[in-house]
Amino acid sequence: MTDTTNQAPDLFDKFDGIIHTRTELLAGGVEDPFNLVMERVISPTRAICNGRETILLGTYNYMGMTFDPDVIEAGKQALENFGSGTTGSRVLNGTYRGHRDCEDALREFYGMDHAMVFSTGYQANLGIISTIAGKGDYIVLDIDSHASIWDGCALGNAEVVPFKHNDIEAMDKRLGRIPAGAGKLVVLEGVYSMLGDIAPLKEMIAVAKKHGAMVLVDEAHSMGFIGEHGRGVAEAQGVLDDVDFVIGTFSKSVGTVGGFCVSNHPKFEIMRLVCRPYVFTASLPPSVVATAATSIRKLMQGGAKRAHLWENSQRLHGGLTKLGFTLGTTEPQSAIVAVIMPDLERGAAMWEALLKEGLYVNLARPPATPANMTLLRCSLCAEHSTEEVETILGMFERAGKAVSII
């Protein structure tokens, strides 16, 4: 007989609840919504999924730059001239001409003094937040902040003070309770990725400055699209000059991969030597920074695309509302339109019904979603035609009726 008295627990036991939920979901015969394979990508809005041509409505490719000819050519040239990778950190051999050019493009795009490129958007938040706010400092942040923001807080070991989503008064109270003389950082997002709602940045930044806090705004889901020049919600609300740090990503509107931070802080360049997720990771391949720089510069002249994307958002939001779906916002606020499902089982059924119609959307579930909601998250693209949006509405109507959502 085996003695199990001192046997250590299986470290995977903590995941049993998620394993059970997944097993139960797939046991009903539904296609796995978290394991879709795109066999071929045709354009920013179309792909072959499971042998069927599918409209893409869940890719974050907001400005449709992934197939832009100039962007692709820039990547090809860099691949040919500089090879497939740098095999080094930015502080060692990993800074090529293209990395500097990409940071120049960001400085030009935002009109700011400093720009720092990271290997992912996740690392940008992880690195900047953990480096500037450490032990003894306080981070005041929205409860619905992205996982990378929360992880940046944990890595830096600062005191974390969350407040109710988009609640200006609650934020003010939290800041007022912080001990005098403590370092304070307020972290906000321009667009919150689950419901697609925007933050009242103008009012929130005014409160932060009243309390002497520095402000970081993550504009991942608004950069390229929102604001006169595509600089994000802070620009649209006229408060970009009051933001100390803007975080963003290349994996949304820019159409590739990577992350960045821009700032006017006079001491910002020291971050290149003290920010661990920047110092201790390999830099982006030359082809990636070349595509990013080209895309960013083209987004500066993206006014027509931005206008069409707003039209798409208004058309989809209005059409889904008219069909009887419950949406995450009462009015379209971004390129994200979230459709609230009754529960995970019917959400998965609706997701599968849409896929069979030829439409891909994101199925989002707790704990990633606020208030334990299950969502079908739609991410529009500037390359979606008006006709495609109308086709999408027809798909939602048929699928919604088939699974008794509407």
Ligand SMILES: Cc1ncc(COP(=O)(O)O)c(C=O)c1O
Second form
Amino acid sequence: MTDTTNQAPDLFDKFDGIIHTRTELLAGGVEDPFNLVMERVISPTRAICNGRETILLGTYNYMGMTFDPDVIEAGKQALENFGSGTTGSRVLNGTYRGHRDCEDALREFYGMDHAMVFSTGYQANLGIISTIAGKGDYIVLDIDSHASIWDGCALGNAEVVPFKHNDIEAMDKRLGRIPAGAGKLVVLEGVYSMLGDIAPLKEMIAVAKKHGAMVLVDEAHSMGFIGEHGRGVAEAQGVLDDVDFVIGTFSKSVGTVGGFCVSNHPKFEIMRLVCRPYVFTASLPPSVVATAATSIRKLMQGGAKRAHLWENSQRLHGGLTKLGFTLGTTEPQSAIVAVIMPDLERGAAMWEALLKEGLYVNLARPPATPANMTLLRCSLCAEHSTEEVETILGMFERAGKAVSII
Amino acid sequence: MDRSAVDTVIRTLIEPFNKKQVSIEDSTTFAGDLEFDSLTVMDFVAAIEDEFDIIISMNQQAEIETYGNLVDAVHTLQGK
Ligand SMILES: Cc1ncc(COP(=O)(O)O)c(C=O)c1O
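Show the form predicted together with this ligand, please, the one above being the form predicted on its own.
So here's everything in the complex, that chain up top.
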């Protein structure tokens, strides 16, 4: 007989709550919203999902660069000439010509002095935040910040002070209470991806500077689309020069994978030696940095596509409002349109009804969402045609009525 | 402000957040007894910070489990 008295608990017991919620949801017969398989991808806006041809409206592939012929060609060439992977860290054998070229493309894109490419955007936040804010420093950040920002705070040793979402006064007060002599880093996002709302960066950055803080802005969801040159919300609001660090990703508008930080800080290059999530991981494959560099340079010329994406966003936002859905913002502020669901059950039912109509959107639910909301997040693509957006609205109308949400 | 004065102020501040009218002792826990979720914690902490003109960082919040811990922490912080 085994003696159970000194047996330690199963480490998985802490997940029982979430296992239970998931089992209940699936027992209702819905297709698993977190286990969808794209069997074939036809274009940036179409795929075969679970056997059905589906319009993609939840990919963050804002500029539709994933099937751009120049991008694909650059990737193929790099794959042939440089192989399938670098098998090494950026600071050892993992910096190829392509990595340098990709960083050059970023410096051109932002008009900044320094660019550092990470293996993902998640790691860029993790690395930069945890490294520059050390013991005794203060990080002041928006409570609705992305997980990678929170994890960057958790990895480091700074004091972490959140403030209410987009609340300039709350941020001002907290900065004012930081003890004299302490280093200060303010972390903001251009577009908040849950509701698709933007930050009043102009006012917030002015407040941060008044207190002598350095400012990091995550522009993951605005790159390529918002601002005259697609540099993001800080550019659109005329304050990019006051941003000390821009964090971004290749996994949205750029259309591949990877992350970066650009900066004008004169000592920025030292990050390459002291930032552990940069040093202690392998660099991106040559084909990935080649596709990213080509895509970034094409995005600099993306004015016409940006205009069409705005049109799409306005059309979808206006149409859904007219149908009677509750949206995350009263006006379209980005390429994300978040539809607020009454609860998780009806959210999941609506998600499934849309999938059966042939439409994929993102289902977002607590705890990733603000105020414990269940959301159907739609992200538009510059490659969605006007007719496609009308088709999408028809799908929302039928599904919404079937699930009695409108 | 001495500890009991701090206690009196926090007792008033906690009222609107104590939806279930839980009776509050030094040993009352925020997550367990008061069932505060992360949003409630943020608003409650902000109310205290504004009242006492202090910062209670997330790092410090992690050490605060009970009402008594909170009164002690605020008492120490406002003395600085
Ligand atoms: C605001 C924000 N920052 C960072 C990331 C991480 O980007 P990546 O997918 O490159 O890890 C994301 C994407 O999930 C994001 O939404």
